[in-house]
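Next up: a single chain in structure tokens, the form predicted alone.
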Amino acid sequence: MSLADCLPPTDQDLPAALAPAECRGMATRLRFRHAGERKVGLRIEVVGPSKAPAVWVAGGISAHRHVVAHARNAAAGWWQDVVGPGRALDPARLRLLSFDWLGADGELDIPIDTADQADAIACALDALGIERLHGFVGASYGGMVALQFAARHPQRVGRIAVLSAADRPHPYASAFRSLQRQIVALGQLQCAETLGLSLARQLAMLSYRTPREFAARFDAAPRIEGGRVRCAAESYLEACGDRYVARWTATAFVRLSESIDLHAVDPATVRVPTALLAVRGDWLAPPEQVEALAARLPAPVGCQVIDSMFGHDAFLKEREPVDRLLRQTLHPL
């Protein structure tokens, strides 16, 4: 499978401190929860010492394999202010795998679980000869995954950290969602496919973030465009939808949308030490969620909770207190 976007280096210098990494595609046969057996594409990316410890990172479903820049690809990944040198997720200490989702492609128009998602990587694992992993940093829905990974495949990490997710999906999160998808629906039935994924990924955005940062930044008088009223934050929602929809399709984020409402772990089921991470102001995952999911895990288990007026995209913002909480997870004194 061709990989175009792993690019190579250039003529030009690379910095020195980019780790070395390696780009590859795969092809396997999967069976679905909910679909049957199918032939899929992995895309899987490897950064760090061959002989390092291994780490699995993963994201929310906007996320993909191109986790931090390397010498491979020199661009800003999706974590970049987190991984780095002299950081828990240090790649000259650590080997730090991560593929893009099932489903991201598009080409994917079935039901996905999260169990689908983890037994992809246990295959992920088995073409890169990796037996077991030191640990499995997930975040969002990829927290969600690290519990499937950690439930269906014990022998075969170490630890897990969990960001911002818990052992199922909120039900008024789920609410959200699915107006979310409607919107994507009414705008395929209206031939304005495009701006349906937008709107839906702008509604989004609303959910990720809080009341406390948008009041800070976009406290400033409706002005009248053209006869149109437009708030101060509608300029910044439009953006957000801009970007989205020049590399996503309406496909993929319907399914993984519908993949987050689909997970379901039991708690009693994962039986490996974990570090859970909440945010007061995440209505997405709650603290009161995920502190439930922390009382009812069997093996070793940490719960923090801290503030952040970035909501559930704190793990993407605040960068010292997630660092601390990796650090205790995957460097154990």
The other form holds:
Protein chains: 2
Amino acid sequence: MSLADCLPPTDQDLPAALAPAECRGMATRLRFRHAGERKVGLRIEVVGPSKAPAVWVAGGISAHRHVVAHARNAAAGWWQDVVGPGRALDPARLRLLSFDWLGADGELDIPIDTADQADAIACALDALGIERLHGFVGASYGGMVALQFAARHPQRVGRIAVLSAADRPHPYASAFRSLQRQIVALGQLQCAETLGLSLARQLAMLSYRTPREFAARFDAAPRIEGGRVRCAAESYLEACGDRYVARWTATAFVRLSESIDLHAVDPATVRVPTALLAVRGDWLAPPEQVEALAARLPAPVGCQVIDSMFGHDAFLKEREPVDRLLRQTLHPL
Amino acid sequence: MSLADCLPPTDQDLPAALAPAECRGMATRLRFRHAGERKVGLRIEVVGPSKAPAVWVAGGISAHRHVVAHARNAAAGWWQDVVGPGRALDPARLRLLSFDWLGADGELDIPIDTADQADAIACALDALGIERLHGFVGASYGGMVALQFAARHPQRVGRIAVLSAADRPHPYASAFRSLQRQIVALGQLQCAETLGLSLARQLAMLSYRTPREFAARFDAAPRIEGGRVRCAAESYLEACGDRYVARWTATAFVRLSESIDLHAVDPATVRVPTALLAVRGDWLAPPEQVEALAARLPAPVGCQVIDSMFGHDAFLKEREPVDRLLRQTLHPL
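The form predicted in complex with a further copy of the same chain, contrasted with the form predicted alone above:
Every chain and every other molecule in the complex is listed next, the one we just looked at coming first.
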């Protein structure tokens, strides 16, 4: 399987500093925890020198294999602000691996467990000939998968960094996601799948951010337009919804959202050294829950709690504390 | 206009302790801030001795005129836990007045301002022959209306108590309500108005409560049912949605939700002594916003911030701190 969007870049896309990269597609069979064996395609990116220590990088359910701009695809990646020269995740010093989540293509319409994602990553490592990862860095859903990977494949990873994730979903966050999925279903009833999906994504955006950020960005008073009341954040949220529905399907949204809620890992089984980061005001992975996880891990390397107006999305925005945590985890001295 | 549900109670409904009450309906014309003059019906309940000091009582957008059980309707009211013998809101010592919000009957399909509600209350007082209220107690939307009433009709009220409300909506809360209204519209588009309204109400419920409460009540892991993931809080939320759609219409929900977002009062114009209560963890009326309001009021009587796992709904649940605040406000010594 070749990846159409890993085309040879034009000269313009190729600043000299961009790291060498490899884009890989592969087909494999995987035994799903809740749905038996299935054939799946994996789409992988590998950025950095082939001899460098390998680090798996995973983000939220709407992240993907393109973590950072590289020599074969100079478009900005989803973690462009955190990965780069001189930083903890430096593609000149590490070999960064990532893939598209199982379910991201919208073709896998079954319950998907974080354990399935972890096993798919183990398959990908087999195909790449990588016996053992130096580290696994996961944020949000990716943090849940990092914990599962460490629990299920402890011999294949040296240490993990888990950002804004815990051993299980929080019951309030699960309730909120369940309503998002029901809104997608409402849109699918007749003729408005895109609208339902957009509204579900807009709700999800609220859970990724905080009242503090909205108070700072959208301070204007709501006003009446066409007989209806519109509030200041609506255009922003609509743009978020539009961008999402242009790239994702309802099935992908629902199955990956469900996957967060299916996540469950016994902290006692995570025997790999684990660094944790939590954010005050993030109610998807509340600091209390992350700290409780840290207390039950066999090999904790610390649990940092930071303040951020970006809440759950802090891992995308708070470059310095994230870099510090990753440096301590991946380059301990 | 008579009220069908103010029927003479049966003996069984009539414990001797229930306070005397009067149910009043009236028609009037009102000049709406955003929609010109309209004819409206007001449905009012008055509980307590006719000579006692009059106190207006107002709750959230889904509250109504029936605040407490009384001699003509022994069904529990929406503030049954707070109002009663020996408490600050004692119908033996005070004459408690309340009404159904403009828009609650679903027939008024126009933007409704909190200023309109305040003016409707002034009309109701005229009809009842009450020149001046001893006090006005408002929680949530009712607190917004209390502020408007004090700003627009300062000669008609001695003091106000504002619980979990501020001088304007919070931008994050406005965004969340806007999405709820768009879900109602999606339901209407899909020929599924009841389902859309139920989902919107279920989302609203999440904003009224807290992660802490959900963690305590709905701790069971999500599970797969019929190929879909269901979480522990879903049955509870569905029951909330069902109860809501049995009593309310989409128009009432949308117009009263909008009314919260249209609310704006200049604190400098609230010259009546004002006591405030806010709840840590309530992101609909965050303590910072309520404290900022207190700092700008000409006649503050204090701002109490309490802890409650019930968040925005604390005024319905935290009987003791609410009673203390109301006692200090209504019966100062």
